[in-house]
Amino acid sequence: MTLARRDFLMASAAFAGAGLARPALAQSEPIRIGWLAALTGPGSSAGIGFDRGVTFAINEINAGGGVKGRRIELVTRDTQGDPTKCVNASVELARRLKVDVVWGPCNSGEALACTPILAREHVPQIHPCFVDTLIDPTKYPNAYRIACSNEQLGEASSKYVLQIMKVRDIALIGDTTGYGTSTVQAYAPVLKQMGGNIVYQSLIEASQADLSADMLRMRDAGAKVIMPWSVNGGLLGRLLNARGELGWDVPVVGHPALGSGEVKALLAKPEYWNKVYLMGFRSCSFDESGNLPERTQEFVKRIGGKITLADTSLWWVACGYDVAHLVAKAVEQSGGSGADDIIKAWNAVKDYPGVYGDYTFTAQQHNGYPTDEIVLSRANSFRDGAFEVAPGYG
């Protein structure tokens, strides 16, 4: 199933039509992708971006004749970022609707609740959630990660703070969701092992309206950098406003949602985005000349006028787009959409050239994203969903 980088544009054309052949017979049943999407609620910014990408890709594939004549059908359930709603939707998609694949959920708190259920139901699942324990080929042989893991993010962010910024005194915070809690627990020992000094560590309720007291405690503890880990744009926006109102120009390094359109819209002043660095990806970053990688630029041109990027992150859109094509490729390769067909096909993916990244899976390794694609980005360089790489990489 190896597909070289230089073949990507040809492969995209194939997905759009020629490679997904139309049989002479009438179409058979559609390929059903169940989508566990947080499209409303406080953590919806990522879900909306992922949704735009997967919807565009499915429309593109179907317009070209589908996959071996079969259309792809997206069955969406808005979980609102609520693990209980996500569990209920997972059961519905797996048992009653009998979808072929589940895409999502798009935050780790929900995935921690539903991934064991989907494993018991033997439904192939692909998600962009960072928590490391969500991928375990022994416990969850049906689950695959299309984004990077917490371990990868923790290593990249810690190296940036400690080795490039050369800052040791850190305020490490998360929200009280499963993602925020587990991430803070995972990153604290990594930072300490690499020479960091955590002067302040805390979990904050995502709905907390006033963060000024928390910000004062971080400053008084001597923090020289704040590392927040939350997908909640509202919380992150209030955090940056509290820092700005205090007149404290300490750098902020953390979750990709720091660069979301939701956060930008919540800022009391544009300058509150200064010295804010989010986890980013080379595939969706501008180089020194202001250009995206060739493959990504071709994608942006293709979606121009069809997908709005001004209020979302390009990587969310690109990731959702890649999911639909990975499903299509698996069905095309195996000839079927049964769980074992898709799992076998995904276990053979090697250097598949998506827009968001090049993916490789094996039966023993279901983390498919390349570590060397992870970089820090400047939040205030946001343009059309993408960012400039943060200073210091050379």
The other form holds:
Amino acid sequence: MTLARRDFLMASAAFAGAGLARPALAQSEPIRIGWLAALTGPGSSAGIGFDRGVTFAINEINAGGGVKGRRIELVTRDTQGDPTKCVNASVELARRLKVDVVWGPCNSGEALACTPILAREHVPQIHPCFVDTLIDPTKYPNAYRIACSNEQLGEASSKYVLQIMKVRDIALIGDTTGYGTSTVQAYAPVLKQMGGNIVYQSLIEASQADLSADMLRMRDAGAKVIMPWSVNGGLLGRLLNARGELGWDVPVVGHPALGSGEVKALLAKPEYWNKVYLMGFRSCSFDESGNLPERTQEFVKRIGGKITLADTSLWWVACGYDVAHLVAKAVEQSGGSGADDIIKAWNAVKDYPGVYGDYTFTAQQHNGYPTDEIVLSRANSFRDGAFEVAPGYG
Amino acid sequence: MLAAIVATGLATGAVYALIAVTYNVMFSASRVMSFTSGQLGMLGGVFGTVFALWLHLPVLFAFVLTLVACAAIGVVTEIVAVRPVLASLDKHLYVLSTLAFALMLQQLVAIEFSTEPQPFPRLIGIGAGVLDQKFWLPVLAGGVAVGLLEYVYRRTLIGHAFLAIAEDSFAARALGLPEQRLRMTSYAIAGAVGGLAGFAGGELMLSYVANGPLWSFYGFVPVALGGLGNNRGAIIGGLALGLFQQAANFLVGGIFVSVATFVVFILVLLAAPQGLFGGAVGRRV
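Starting from the form predicted on its own above, please write out the structure of the form predicted together with the partner chain.
Complete assembly follows, chain above in first position.
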């Protein structure tokens, strides 16, 4: 086969044309958000809530013409809360599908597995996981946290107990899982540093059938408040039942699971849920008059009839909603969806008014959630995805 | 505080003991250690919740239905996981087959019931504090179950037939005993005993899918301590295990309970390999 000069010139022109056309094509390509979602399996309730929020926001943005004419496309992978599946999905999203941003995963166990991979692949990642070590601008320069960290939760709960409740004698307990153990170890020095007196500290096996002996030991040690750190509804339910059966009205301040439906179902009497306070967020909590903050109220009105809040948490939905808008804002400001464009734009985010909170990121600080938004809520006040703020905040 | 430790220890120990009896009854009829024992206990709690709380059946009716359902699963265990591997007992294939069936049961409960602990109904409403029914019901159930089994095994013809097929199935068949039917009946009884453990212990330990593997594990300890096939030994071993666990929890904390339990378990087995109540097994030469 011979190649005529004319054919060669035409082919060269075609290649050149393709090269010139590429930027124009990138400007019309969708912005692809990879979503590492636990939509099925034991830890799926949060994933479903986040999914409702991010999907709603993307539909809303696309209906309004997209971002500079570009649509946002959500590429979802159900990790089932399994770190192995999460790693596989991360590799697929980063290498094969070449998404612009990764949102998720939803739990720290998965995030610990996939964050180093996404850092290596240089894909901007934003997640809501609490474990402190997941954010490190040196090790993971492209990872950002949209929710609070464990350290922030510890600080907020300690402040509530020591400064608002004005109680010093604390029983600090956790379950024997990695979460319970590490949280107790992390919070004990924080409490002591802030003036707390830990009169009882223990790790309890989550399957322990009866907690009466532990409760008696806490009471005998002089505890004036119990701070349990566990996601196990069975353990928390037993703890509250043991407290109720002893007739001991000591307040309980701890993990958001204290307000879960699982705990409610296990209570021997509804009144055993009194004086139980869980970690929550001011933006997604009812005030003492039963109202949400104005911005959240407007959001709830907007999603009314489109997203159900009865079986999920408002903060999950709001957080997912804000993620889509943070991505859209980054693309809009930087004019592109390349990794460096998005990272540069996120590093300049200051007091961005989301529904879940006002976010601020810098090149050195990738924890974007403000600590003063973290508040305690009454465990027995759940309605429409939110709790009522605990007494004392004013 | 001592009363709370003793009450909880005896109650959890009684549940372990009943699971150990489940192991024993299955072993007696087939020479197979079936790892479905703990799952049958877990199913006792799950069925209790489903029948009494979800379907609002009267507690007594729910109890009977639970025992029947668990007995049926015991029979299915025999058909699916035990019978096919009986011919090659020396290869210990039953470890795989019963473990696989146990995992299937567990996954099924996780998918169809819940992965979270679910409430169990208040059964009869007697007692308060350390005398609450949730503490003494498992102990009562354990005592009644072992008493009945001992009576059947020692005083009735069918009990002697169970022991005969356990001793030498070929000889028993040669004598005209319906070996297969007797074995299935044994598995049905074992299923009911396992279901009784979960139902009687449900108020204390809830209906929870994770109870299955845990009870398979802790139910095996009294079997080894009490001597394989020895139900009275299993009851004493189970109660001792429950009390030891609670005491260890009090003295060294929850995180070390399992370690403490298995250290003692290994030490006892080193001192008495046949179990505390088991006799040395003669070997035919």
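Note that the rigid core is defined as the largest set of C-alphas that superpose within 1.5 Å between two forms. Residue numbers count along the first chain shown, from 1. Not measured: the values here are computed from a predicted model.
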property	result
Core-aligned C-alpha movement of Glu271 between the two forms, 2 Å or more	yes
Large Cα move at Tyr187 between the two forms, threshold 2 Å, rigid core	yes
Rigid core superposed: Gly109 CA moves 2 Å or more between the two forms	no
